[in-house]
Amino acid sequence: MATQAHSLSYAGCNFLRQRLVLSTLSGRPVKIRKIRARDDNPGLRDFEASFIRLLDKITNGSRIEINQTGTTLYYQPGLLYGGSVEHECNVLRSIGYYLESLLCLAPFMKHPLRIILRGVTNDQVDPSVDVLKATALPLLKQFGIDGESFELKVVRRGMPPGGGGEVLFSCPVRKVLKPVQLTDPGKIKRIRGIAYSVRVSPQMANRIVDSARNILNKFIPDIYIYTDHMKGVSSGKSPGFGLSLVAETTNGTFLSAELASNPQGQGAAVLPEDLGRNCAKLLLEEIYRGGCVDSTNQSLALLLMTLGQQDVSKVLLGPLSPYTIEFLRHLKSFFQIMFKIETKSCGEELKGGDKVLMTCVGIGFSNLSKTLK
């Protein structure tokens, strides 16, 4: 890694969001070269360009330079400004792609963020808005980010390829974060879910619910899966259906799984029964992996621990995903922070897969742009 004037240099398009988000928080410029340099269609994709535009909207004074072919990007972060923003997300990726990064940045704005995102709300690639609402928001609350203005709301649903969904996200600002000790996930006490259907028969959602319950009822009685059928304007531009499930434990841990139908005109048609069954199995697998944070939010938890006060934070996670492992490397580059990683084999008290206990001392990050009243 070449460090010239404290800027970090990377090659390739992988983990672009991680690098830009950490660059914004740490204030270190970043240069990314060789972005799909050997592709027939080289350079940044439309959804990445849209993400960079979003960063530009929520910061003040960022400098972004992209060469003509789009294969080199130089990003010098400005101050996180926040305020009221609207953004059209590219329909190639869902709103979750943009929202994951906003969850990392929103608490450190100068003004509380209130943003309307338009695009695809549920797809097969990124975490859906429903899952982020059910798992990421309670996680942020553990770190002391809470308040009346803290909400995430699906105004309209939009399925790929047309999109047409709309989501409202607002988050208060915080001066500092609380350290956390999340070492005991507890036992599963209830399962909640949303089966949604847009521009198809409302019966689809009921069929999904029945098949999912057939599997989950063998394990736990307290299951409630809402059906959400949106009509007219609020159903977006493309037909589709899907299911997101969330298991809650006695200690307030949320583990999630979700599936969506294939986009219109792509791949084979999916039966609602199969989708419900497969989603229930995915949830059971996530419960087996376990930990105090589910696999979609591992990197968010590690980032908030890093930015906490200069105190020890501990989190018990399931097996680390490849995305999280790369995120740990980036945390070391941007913040010079190392985690202590202990593997916990599943003994008598821990059921399921092997767990990892992550420990670190926060860097004492404080929101400099927040004016104290």
Second form
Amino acid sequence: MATQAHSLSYAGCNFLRQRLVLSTLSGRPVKIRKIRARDDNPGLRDFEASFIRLLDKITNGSRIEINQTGTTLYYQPGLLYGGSVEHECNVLRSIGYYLESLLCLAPFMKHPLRIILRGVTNDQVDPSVDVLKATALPLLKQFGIDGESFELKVVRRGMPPGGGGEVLFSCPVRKVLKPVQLTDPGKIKRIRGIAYSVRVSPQMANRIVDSARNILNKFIPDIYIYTDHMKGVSSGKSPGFGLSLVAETTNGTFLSAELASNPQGQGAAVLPEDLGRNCAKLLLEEIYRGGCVDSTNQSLALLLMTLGQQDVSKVLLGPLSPYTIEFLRHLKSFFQIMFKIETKSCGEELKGGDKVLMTCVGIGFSNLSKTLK
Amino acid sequence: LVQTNGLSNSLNLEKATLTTLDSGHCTAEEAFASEDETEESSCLSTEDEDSENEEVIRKKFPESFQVAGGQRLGSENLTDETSDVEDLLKEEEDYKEENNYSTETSGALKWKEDLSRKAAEAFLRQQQATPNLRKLIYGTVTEDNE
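Can you switch from the form predicted on its own and show the form predicted in complex with the partner chain instead?
First the chain shown before, then all remaining chains and molecules of the complex.
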């Protein structure tokens, strides 16, 4: 990917991860200007710097130039190398922030990626490791990324602001991706969840489970919410608790929702009962939005469709998130690919919100860095 | 359209005669059928039904009375009672029939008017109501390509 395609230029700090990930995959350099140029504290934040360092670790031969104030970034991507890596993630964002991008890049490494990430496993901003494990991994499997070494494991849990969590992620490499036809989400058949609590009373998790079940039991009998109370070194540095719920459909679609308690010393204390109830309602909202891919993974699905073989892929999504819309625009500028977008209004048999059917022909991306054996 | 209307009319007529034949009470079937036809043309809106019903009954009353009278000349009191009962029965039957009539024929007629124009309108309405997501996402450039 050392072809000298002309670079793309952007302004502003938004969608930094998208731009860098797509730049790496397409091999086109990017220049990003005016990163918080008018801010009192201009330039890249610490968590963004940490993300760029992570990209540097998993690639070989990347060129990264940042100016004095950190308001301008030039990134010329190298080859995706992979291998065994360890990374200290910044505690301002959770590991999910880094993991989302790694999920996009990992299948295209030269060597299978095996990475240990340390930091915050669950926070209120990014998708937690639990949710990504339950939703993104099955999605990748649909595209033919599978195997024994395909694993995402929470070794230690860490809550903000202290962090101290640890996650192991390993992913096999593939030369080509399978095209997918995900047009029928099916019906909800079971709901699973994890109520976790660290450095607080283990009773918290039980209270969360009770209140969440109160709502969900009315709809479906097959509900199991695990309680996960971690102690000692595996409980990280800060107290906290939360819940993540995943609904599985008959056709293997996973829809998720999650909530976490306020970080220690920030905001009012959250009652576990309220948290459980609100999270259950969020799951119902997500089920209403529906589609074959849940809203946190929309962009991942679209990326893998784009990078598939030269064949038609179809996927039915719920209402597009703003992040996904911007991702579509970026896909157009990096890969010159435009999706066919059809609105499917919900008829009698299809309950819930309006759906969008996304269709595209893959660009026939093949993993050139993978060694042939 | 005209042809289909004619067909439906004739079909309905057949149905009407069939229904009248089915109800064994009626003695003057032909007269009923003709009356029904006139009703069909006159009563299009359901609001008028009740008043017209009454009129119809008034019209029919003498006929049935005559027939009934012809059959039983001996006791007038009895015939009065029986005719009353018959009238009550008829009232119900007529009411049902008319209901069927107005919903089937006039409804069908309205529904079949200008089908192609309605379809075109519905399509345009749908087109305007649903936002063009492609245009919203990719901007106006795609419009030229399409």
